[in-house]
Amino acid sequence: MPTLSDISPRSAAWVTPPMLVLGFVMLSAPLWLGAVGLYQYLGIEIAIWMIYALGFNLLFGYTGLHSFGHGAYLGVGGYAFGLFQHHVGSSLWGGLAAAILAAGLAGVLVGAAVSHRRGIYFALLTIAFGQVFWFSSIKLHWLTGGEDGLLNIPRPPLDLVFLEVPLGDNLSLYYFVVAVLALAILALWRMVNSPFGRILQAIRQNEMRAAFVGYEVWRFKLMAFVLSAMFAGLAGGLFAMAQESAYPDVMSLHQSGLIVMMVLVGGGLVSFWGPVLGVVLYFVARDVLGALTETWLLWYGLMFMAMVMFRPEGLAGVLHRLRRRPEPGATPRPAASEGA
């Protein structure tokens, strides 16, 4: 099975094929979503995701730490984005800081305890402190809004000095979320293409040799799960924009067990593409499936069930088997080449 160490150097370009394509799909998705019966404003909800996705993957699939409770943090910028617009003021830059550094800021506090854990013994403790944001967010009525939500948050408008762009429509609001997405895939793609990329899969490779090459680990665990967490904020700020609302379902075990069978389905393991995939593949699979079945999340479970059974590296994975495969009568490639 290819794995993320199978990257060729070319790979460090700032920008590659993938980016134009994905590029390409986005910016003309509200031309063509309408006509195979879609909608609009799923396309807002695929580019959120698909930041929280890419930044969950810099510390599942690059750094091999297993987070469960990934959607408090999400959560955590909703909540501060909402709370900063209804106290501080209608700022979009504001909100959506104040939604990075309170995500990161909670990281820090979760990460600093968890970091020096591995295993079964870190995914627990992500689980348990996901479980105490959630049930913070509900029983905080006073902050939070309880069960019923922060509701009526507005959509400010994008200030850029000399231009403001209002986002109330959610046309705007898709092509302001597809610019932040490209911004992050940026950040991302160099992030795991520097050393400190190679030194995040040295320790998903195996933590006891990366100590004693003599890299500081739950160091650069720390730093991994804090980068994770606020791009897990930026994109819940977003979310909070989009829904005009922030509630504590996001934060719930169920919501951060979805993000990791995204990324596992699209193949998040082995290519820095697999969680966009898995995304489209879940938000469409909900749309499609769910028109036809209300047991439409039956039918995905047990996709994802025969993904990790008979297809463990995903759909990232098939595509580059099928792209890697041999023509007729080819000499085939040693082994040695596979990163080539």
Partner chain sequence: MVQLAPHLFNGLTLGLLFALIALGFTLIVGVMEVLNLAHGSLFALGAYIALTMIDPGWAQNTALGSFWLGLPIAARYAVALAFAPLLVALAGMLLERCLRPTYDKAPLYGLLLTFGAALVIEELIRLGWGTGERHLPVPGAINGAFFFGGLIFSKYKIFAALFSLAAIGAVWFFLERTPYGAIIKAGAHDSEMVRALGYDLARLRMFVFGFGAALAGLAGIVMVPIWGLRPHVGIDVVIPAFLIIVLGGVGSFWGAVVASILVGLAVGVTGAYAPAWSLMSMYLLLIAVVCYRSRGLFGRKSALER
The other form holds:
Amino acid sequence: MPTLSDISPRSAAWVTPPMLVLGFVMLSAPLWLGAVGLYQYLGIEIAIWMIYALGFNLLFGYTGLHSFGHGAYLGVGGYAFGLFQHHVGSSLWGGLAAAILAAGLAGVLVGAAVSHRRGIYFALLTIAFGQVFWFSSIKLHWLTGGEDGLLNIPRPPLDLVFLEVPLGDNLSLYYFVVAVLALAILALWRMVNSPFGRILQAIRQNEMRAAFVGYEVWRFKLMAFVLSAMFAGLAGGLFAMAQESAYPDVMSLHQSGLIVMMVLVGGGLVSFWGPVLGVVLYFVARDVLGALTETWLLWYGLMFMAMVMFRPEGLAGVLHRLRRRPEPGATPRPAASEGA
Amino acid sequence: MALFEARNIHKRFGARVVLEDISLSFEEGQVSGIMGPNGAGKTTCFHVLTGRHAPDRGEILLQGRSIVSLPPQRVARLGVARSFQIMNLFDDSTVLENIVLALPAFRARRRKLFSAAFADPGLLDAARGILDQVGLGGREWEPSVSLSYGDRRALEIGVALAAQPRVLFLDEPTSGLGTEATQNLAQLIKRLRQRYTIVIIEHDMRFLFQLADRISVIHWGQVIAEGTPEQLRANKWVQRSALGELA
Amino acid sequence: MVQLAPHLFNGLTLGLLFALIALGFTLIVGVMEVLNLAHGSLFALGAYIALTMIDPGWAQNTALGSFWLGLPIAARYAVALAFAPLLVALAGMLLERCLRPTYDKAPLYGLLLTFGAALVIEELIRLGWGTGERHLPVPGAINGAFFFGGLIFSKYKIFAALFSLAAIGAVWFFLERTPYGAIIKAGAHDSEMVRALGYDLARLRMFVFGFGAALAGLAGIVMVPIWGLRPHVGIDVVIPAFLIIVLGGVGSFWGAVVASILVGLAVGVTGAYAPAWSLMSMYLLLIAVVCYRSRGLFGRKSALER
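Please give the other form, namely the form predicted together with the partner chain, since only the form predicted alone has been shown so far.
Next comes the full complex, and the chain you just saw is listed first.
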């Protein structure tokens, strides 16, 4: 099974072939989305969820910290974006900054409490904290609008100092989100191949050894948690803008579980690109299978179970296996010594 | 003054006293051995000396500075490196990366989020130098899981060396090794003794007696004998026990 | 203080009900070190199967169906209480079969697999029983309310609490006082030992999982007349079960019981002063305890920490 960390010496490259492929697909999508029976808004959703899933995988796949309450930070980001527009002023950059900072702050609070915990206890605490955020968003009606959600969030125009681009229609918003996605991918790609990122991966592989070669393990875990929450917050802000509203639903355990499923099905445990594949598969399954049958989640769930049982390395792992020709060293050796 | 000194260490787990008033000192540039029967408290002693467990009482000094009750990462950064009895490597990573991660020069760059981890040729050369020392030169891009048992031991020691330690602790380095691999390991330690202060826990007496300058025998959580291999051969207790037969 | 008493009583009752939910969950965690996220869905499945057994609307035109529907509801309820959990046990055994490839991997995979199973069971319930709210009929004798000391009590809640108490006692007796219990507990600490004693570990695991699932189903039948029956009731149930296990300490039987009652009391008392936030109290309780004692109240070191 390939792993996230068996990286070749060339890994320092700024731009890699998969990035170009993804860039080409995303940029050309508006031309063919309609032709294959899909629609522009789906493109926005997919791009936003890619940011979310890639950021989540910094924590889940790379650091090996299995958070099951990550929807909280997506939700916090969405509310922060909306509240900024309502109470501070209509500003795209201000709203996104607020989303990232609010989610980062939530990440610091939770991360400080969970970064000394391991394994299932870590997962359970993230669930408990996730539920607290979800529950609060429902109950703090005066702030969040409760179950009705925070409505009438505007889509502020893109302000580039000398140029102002309205983002009211889905096509321009799509291109904006894709641009943010590109920046997020570049940042995350640099991060996982940086000294910091390699230390995170070392901690995943062997926490005790990492401590004995001198690293403050919990600080790195906390940092990974906060960074990952910030990416979720960014995605949440964009999502609030796309939906023009923010709801508690994204913070539920159900939704937090879905992002785990997407990342795993795509192969986030073995590849940087796993989350991207997983997000595409989920949304296409939702829309294509969902158009055919109301029970598409049943089929998606069954596929997920089969994946966990037989191919835990996910879609990326399967592609890796198909692409790689058998190596000479991998062929079974003749059983010459067995008689001895 | 000894480079590393432990004074009157006590350690108990619940009602069980594992270490009872242990005092040890390790001289700079020497190979020191700790031996004793299974369950004598050797490994616990190692864990206490390297920061994994805090002792209940007692003092641990590195170059006269107290390091008692510091967490392992702090002890490590002060120049105490160790290998583990059970293999403890970064298994998904390459041989080279295992070494690089332990280099102080790499650790100094730990806050860099956006620069390439292995772009610095100086780092890679330093790591290759250590791999040459432990006999793993030329195998830097192999995943560490695919190494043989003996090679993994050598890599363990390499990781410990990479930290540029003042004291190198080796916990049962021969466990699980065959005769040939054990001899290779002895050769490796003989090469390293010129440059490092080494402490070895071992139950393979032959191995320890050919390498160590001084040996401490631990039994029932206490140091029951201490001295050069020759002095220990003459020691009545050691002669009477099974240890004497080997020596 | 006088006003607090009914809330304490309410909390205690709720705690006993939580304990019933947590029983099967803690059994599976303790023996197999699998956190069964499908526990809540098996709970819901038990209730839905019981619903069909008590009131098989589609069968009323058949001879057997009309005979069955002619029986008093108490009889049908009793039969459902006895047999629906057995069908849930079969579902649990099937799930255990699916879990086998994950045993030699990190605990994460068991968690993920059961999460997928929860989704699948929930969707199957939607498919079979529809998405709307359903109502599980209960016999008249345990329905309604009675007055005592100037307060109103729900007869059904009392029945459910007593039933939980009996179930806790029965499970304790089974684990502590029978040879089967001894084998299961041996499996909890040392699977090698089970093999060495000549028992088939695969069958033991399947049995334990089936047993845990049956307890989930049983809890479902007893609980849904209080909580209502919806396809996603499972997720409302698995989370408290989860929290209780962590609070009590993974794998500890009495830890789970004590934690259930603590959670019940916390929810009951918060309900007296800030009803809207009553469910929040259990999360805060968990966070407070686990931040202070990382393995819960009675927890030991476990493989799940890897």
